[in-house]
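Listed next as structure tokens is one chain, alone, in the form predicted alone.
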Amino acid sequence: MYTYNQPVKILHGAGILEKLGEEAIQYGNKAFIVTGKTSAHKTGLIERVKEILLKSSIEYVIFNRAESNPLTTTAMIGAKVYKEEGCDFVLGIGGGSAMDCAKAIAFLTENEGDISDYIMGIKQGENAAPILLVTTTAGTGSEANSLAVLTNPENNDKKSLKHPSIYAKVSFVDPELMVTLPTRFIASCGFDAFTHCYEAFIANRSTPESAALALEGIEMIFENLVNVYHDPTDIQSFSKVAHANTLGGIAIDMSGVNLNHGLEHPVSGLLDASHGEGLAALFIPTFEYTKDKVREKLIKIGELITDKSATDDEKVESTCKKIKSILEEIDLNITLTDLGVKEKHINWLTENAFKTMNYAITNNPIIATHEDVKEIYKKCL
């Protein structure tokens, strides 16, 4: 038994952008402006956005405070200033970090209170102020699902509020708005991506639908995402790892994450490291950890980089290849350490892994023991 549900209407395409004031308009005539601090500003997005939607007569407030990992207190700030301003929708624009800030403070304006009793099922939300979002990166899949990350800066807990109101009522998905990434945020959001697409095909709570958008996601990044780390003013590569990376966002949303994720929002919740270079960083081990359980699914994944002929056997080693050789050629063959990791974390990150990501460590097709998890993450140093 299992829901699919997938409202939101995206808009993908080179250009698409130009839309976002005819669509904005629909739901009121004052946006709140949720980014982060530099990039959406350096590039001109920003400038670009206040002009469109000033053609369509839409008042706004900018709130650039999302961080890298948005903070819940960002959040409830947030939610403090749209009520204080009185506006009528939340205008996330950025990559995953101020999508998810977006959306928890378009949560926090229908929800009082502190938004970890929701995240931690202590309280039952309800509805939310209408969101559109703006992606700026190929990767989280942010604006195709109904989940938004953040971190306790209390307790250092990262964890997903999910709630169907948070779904956005418009996403724009345009590649034209990537091109300027720095290299280093392609690699980490494009493998972010894929993790998704990965992880949701092998999850426990997979369905065939999940299952369809994963291995299409999966099989436009093995073709595109080297690529466009080489070669950002791609468009046509861009596109589809964008994509990509929105049909992983649907499928994590049906499917959940499972042992990578579970290890990795320890780390960057921690250390305030980047989730795309965690992902990285754990993925070989928790990998190599699943494998044999995951078989029939690698050599599906393997048919797609082989021909008729190739045995099981070599579609399987195919598909570990590839994944290497991707990681590698996009510079992400790092480890734990790199990331400032020691081994005097790894009972924390072990405890925190199981109280805050239990549900994706218990949707892995082998679950792992917490002796498991500690093993793991000494391999990953």
Contents of the next structure:
Number of protein chains: 2
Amino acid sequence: MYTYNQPVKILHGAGILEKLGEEAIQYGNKAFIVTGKTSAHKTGLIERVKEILLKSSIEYVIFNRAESNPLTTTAMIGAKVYKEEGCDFVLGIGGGSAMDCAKAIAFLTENEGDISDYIMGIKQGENAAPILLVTTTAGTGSEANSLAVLTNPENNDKKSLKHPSIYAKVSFVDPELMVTLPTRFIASCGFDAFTHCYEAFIANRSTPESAALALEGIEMIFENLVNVYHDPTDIQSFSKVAHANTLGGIAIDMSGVNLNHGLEHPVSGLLDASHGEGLAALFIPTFEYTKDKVREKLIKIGELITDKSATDDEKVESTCKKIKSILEEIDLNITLTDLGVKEKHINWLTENAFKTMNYAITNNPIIATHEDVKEIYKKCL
Amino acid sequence: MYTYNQPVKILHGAGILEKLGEEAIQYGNKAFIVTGKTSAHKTGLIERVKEILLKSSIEYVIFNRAESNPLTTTAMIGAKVYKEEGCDFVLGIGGGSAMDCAKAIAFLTENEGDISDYIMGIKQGENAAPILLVTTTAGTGSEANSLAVLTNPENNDKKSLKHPSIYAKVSFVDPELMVTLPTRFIASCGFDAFTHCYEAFIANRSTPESAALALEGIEMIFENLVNVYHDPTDIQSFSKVAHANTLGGIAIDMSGVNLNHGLEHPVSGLLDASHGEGLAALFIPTFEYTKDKVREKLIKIGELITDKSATDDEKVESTCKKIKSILEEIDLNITLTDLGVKEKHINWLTENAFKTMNYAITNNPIIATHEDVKEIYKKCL
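To test you: the structure above is the form predicted alone. What is the structure of the form predicted in complex with a further copy of the same chain?
What follows is the entire complex, opening with the chain shown before.
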């Protein structure tokens, strides 16, 4: 028994941002723009969005306070401003952080109290303000799903709000907006997208739909991420990485992440590290931990990159090799030590992983114990 | 550049119908039940639905006039009754005909005038009443898409209304409701589902998403349709065929049908023949016509059913053989003559295919001329 529900209208393609006005006007004439402090401003994107909105006679208020790991408290402030300003819809512009902050704000305009209660499942939410998203990274897949990852500054818990009301009405995936990203971002976002596809593909809650879409995404990342890292102006390759990212977002919405994400959230929650870099540091040990249980799936991945004469063992082997070589080529062959994790953090990280990410740990084909998790963290130092 | 939008909440699984009440109550407390004259009554399904609705305090009006190829005029009468009765939502129960009639009625409650004008693109529609669907066949995929195929009794034009407002809010795919179907229906509906997957897979407008989902559907049909035909009580296999059907519905919503459907609609429009049987009669000649242009795709299908040592030629060959053997095993190795088509009809059928199904003909990897189409019809007699 399963449910299939992918309600986001995703508009994909170079130049597609031009359609923002005609889509947005269907949700009202005052936008609450949620974005980060700098990048969308520096690239001129915010100015361009303003012009597009004005052409459709849409007013706007700009809330540019989304942090790189957005805080629950920021979302609560945002919702207050949204209501004071009497906006009609939320428009999130940026990477996963800005989009997740936007989704959380939209949720809080319709649900009273502390958002952490909804995140931890203590309270059940209702509706949200309409959400439109413009993604400027090929990373989180947030434009395609009902997840918003937030960090509670009181206890560093980093956890997703998952609620059907926070699907975007319309999302814009325009690779032209991504070519100015620093290459370090391209690498970490692209690897995040890869892990979404990979984790959803092997997940216990994997479905035929999520697996099929995730495998497409894996192939697109294999074929294009290294190209894009070396030449971000290669718009055709970037379009594929962006596409894979969306597929990963859909796939985790259906089937969830598992061990790699489960162990990463505590790291970036505690140390404000880059999520994609944390995933890279943790990937190989979590992969090795799980690999014997998902041999059939690794064979399927291996079929994408081996010729027809390859044996099953060779297919599995080439999957491992391919992922390692991608990490090498995009300069993400890093350790948790590089991100500031020390041995003294491991107990907290382990406890926090089970507290905030238990659903992800139990979604892994091999379910790790506390001892296993500590062992994996140690290997990643 | 492409759009991905699959907004239907699809609830799938044996026994899932029990959730109808809790889903329906979100759309109001008076249902307009659209169904056919006989089968859903005979099987006791309508009685069961009434009980489920009453448990959630939902009233209902029953409109049991959906024909097997539903007429535009019937939908117009239905919309009139819906409004007179002051219903809150439409609940379609049955196969593709009942569901398509339900969708058309929901559309007409919000859009004035002749529905044929919307079908032919002369007028643009707006909203529709909320739609819930319960599919009792694994055939049309209508539960998953924004299409409603209707026949205009004045000129026998059989063509789809395609409009975003007619996506169901929630669809119920419960294989337990399908086991009482006559085997002839199981065959024709199942083959319809197969052609949706196959046509979307090879379509010019195929996308990575539609192709991935369609290929899953093809595999499920290959592995389960014959079983189900011989033993409809095999609920596990039926669940897979029903799943494939939904995947086909999603896939054609994204990428459209092509030559086989393009040539079939005129046949069932003119002669009130079974759609699935028409597809079966036309399949091999349309397949052969197109096959050299889609060799790579046929190889991918062939990989599902050959062992690893097979050559590309063997994969293509085994795909052809597999489809022919399925048609044989489910007793659908039939001709257009069996369905009442005569040589004298061919000119009308050809003209009508280009009039009503031009979008499908141009979505075929090889675009047929009038002469080609006549030739194919002749071969199928």
